[in-house]
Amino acid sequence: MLKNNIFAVDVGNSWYKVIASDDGELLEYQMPNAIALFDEEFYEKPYDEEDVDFEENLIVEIKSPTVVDRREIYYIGKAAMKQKNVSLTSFNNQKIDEERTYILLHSIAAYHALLSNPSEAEIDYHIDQLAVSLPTTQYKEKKEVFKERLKGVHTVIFHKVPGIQEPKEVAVKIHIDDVIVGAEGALAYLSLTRDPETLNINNDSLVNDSRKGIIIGDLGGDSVDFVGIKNNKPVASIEGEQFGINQFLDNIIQKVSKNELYKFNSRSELEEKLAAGQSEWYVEPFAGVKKDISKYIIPQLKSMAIKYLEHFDRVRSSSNEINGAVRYIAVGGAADIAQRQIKEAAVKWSERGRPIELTFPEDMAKLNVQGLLILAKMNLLKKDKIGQNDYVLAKS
């Protein structure tokens, strides 16, 4: 087993969903993508602070080469979430440039460092490994700008911290040593195929099949990423739509706002009540009153569900590598909330004469994020044989 600080962001435009590993210790996070300006003069301090939760009061300044220096100060997670002027993301959402994406990234990891030296107001973390996620649209163009701008060293310093004694601030200077980048969609391949402890693989049901070719819809936010897998490696001619969620639950949040005069404070309060299942899909306007919101979901997802196999059939007859496939597996959050709809439209694409059999795995929303360990685990390996050998060399 490794033993060194990896730290696997699956960088979403609805949650960023991270596991680090410190020295072989797991621990999960995940954290909504909504940032809001703080504002000292709205800032209500806590009646009690130790029923105060810290990660729902994260208060951050970002000290870094990759966000500019305006002093500002912002809410982020759920603690922008409660915000009125909480800011998700945008349709197209270019991660790379968006100092948004550096602002929650760098303070998740400050974040795990703090849980980990409660006790401490100035704090060193160093990750090793940085494995973080792009895109399929993005990918290509933009992973080797996304390693250079998170090499470094970046601090954030967290203000009015519950517990902490005036003036309640503590920093946290993050030091990454290397980032290596994956594309979403062939990263929950590589989580489908291969033991996250030995890194071998763990599936040959499933590589055999590559032989003859698989494709992977892995449905998030705001893309659609589509992976072809042949012989156990990804084909280049696939590439991913700006197709994803986060327009049908904003539908979803007008009608019900309109209708029955709730508002959600974000598209993570809606998801997360989605993803709870049908039982939970109602909202209290008021106390004690209950509204059943199924009818504004339903037919969003179902929606959302016919447009993503209509991207599933043009992906598998526009290339010619992938002609053939025998596996489609649907992977992603939104995937996952939308399984029943998207079985639902398959039946009817069967009964056209074009079926779409897909295959939903467990934990398919994590699946990113578990091949983002898995990757960075191997690169670790990789640079640690390179410098065995290099050690062989130097004393022949």
Second form
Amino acid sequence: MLKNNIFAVDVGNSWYKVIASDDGELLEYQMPNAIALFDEEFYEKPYDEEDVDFEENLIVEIKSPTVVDRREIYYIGKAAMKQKNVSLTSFNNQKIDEERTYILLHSIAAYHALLSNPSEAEIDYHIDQLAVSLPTTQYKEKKEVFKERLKGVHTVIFHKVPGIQEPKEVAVKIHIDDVIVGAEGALAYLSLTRDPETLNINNDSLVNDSRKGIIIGDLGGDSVDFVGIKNNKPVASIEGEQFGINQFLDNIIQKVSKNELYKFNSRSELEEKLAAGQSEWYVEPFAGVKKDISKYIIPQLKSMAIKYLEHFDRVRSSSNEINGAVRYIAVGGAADIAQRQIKEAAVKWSERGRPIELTFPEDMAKLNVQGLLILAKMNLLKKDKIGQNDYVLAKS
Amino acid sequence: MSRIYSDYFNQTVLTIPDTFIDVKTGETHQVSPKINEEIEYHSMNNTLQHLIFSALHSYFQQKQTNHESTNDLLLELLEIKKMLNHGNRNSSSVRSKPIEKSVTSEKVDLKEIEDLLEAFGG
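Can you return the structure of this protein in the form predicted together with its partner chain rather than the form predicted alone?
What follows is the entire complex, opening with the chain shown before.
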């Protein structure tokens, strides 16, 4: 079983995180959530074709029922970040209503298809099961619409592909058979408790803790999603909040630009530095000139950490269902970056008599996408078994 | 006060400020009279372009030799990596082995899976 193509995409406000499983062969990608309109006039021909990294030269056009066909061509991901007219996500981004979501999602699937079939000029790629995430605030009401929009056939045309002869176009047809949507945060629980291969429980202690209650706080770019887990299931009563790391990143970018004469090309450039650890917290406004920027970063991370814990505190006291929660788990890329500051802020909460003891699991930033892969496999298994039962019934 | 030097013959115009930032160290320096003199001379002589390129050439040269050798190495490695990848992809006989164990998941309770799907996905 599971000899299928599965595509799991954590649709983040800063990064798209992807795990693709082609007949069990796993590949991981991540791409900044950035697009920029392509303008032929300003296209700089690569100095040397051989040196061009395809990932940094993704120029796409989408033909899809979900995207109004204006025959527009975009730079996406890393290629978009380098453009002056780059567009990053806005505050309170409604993922299912934004064209950028579909442009990026289909393109990254096509990028994967192209890497797996490098020599062809036209590719048909079938996804048997797509799994995507939505923030808890958008999950309940929007998931059905999102599924309908994603199903079907979408064509992605890559322009100016390095290593491909003029006219340098490759068309990839993405066929999406089925879609399942998961809620950010809850997916992390799935990933923490289930084995991705056998789908069995592999963390009994966490499942046991869920009898009394667990709260997961998934801190992302523009939202913090709180999910309560009771008896191994999410409880519905907690809402997400419009709060995330992006506003703090913007503050850092502004301060560095003003004081150190260095302009980050995007939030993701800064985020990559932050994720790499404090030894990388400097910029080079001129070749060889290193300027320490930790004095701009640390205060921002501190104030984010305090706000994150305030949200945590409010959530645990606002919901009756998980009032007695025994485990609090921090997940998400932003919580990973600010882990130290969050721990420091937690000490202050203990001193005030309201302790918030957070668990920081491994691979915090990837838990949602891993959860999506598990969800997709479960859905395939279910369809598989039901199909078998039908077959048995028909035979008897 | 900044002065403008031009070299009409070669259509080169250069504005000389009072101070400049050394792009290697980030320190600010005065533009010395010696520099001004040199520029003036080459401007008169219509060789301003050549002066700038000579300066840039000596500025970059040391680094460049080092870089080139490592770049060559990296290119070689990249080529080897490509060949390895390519070989792997094409040998379909190797890939046809099942990668995931299908037996284990038989043990999973379908009812439980359905409940989980209900609770976590839609």
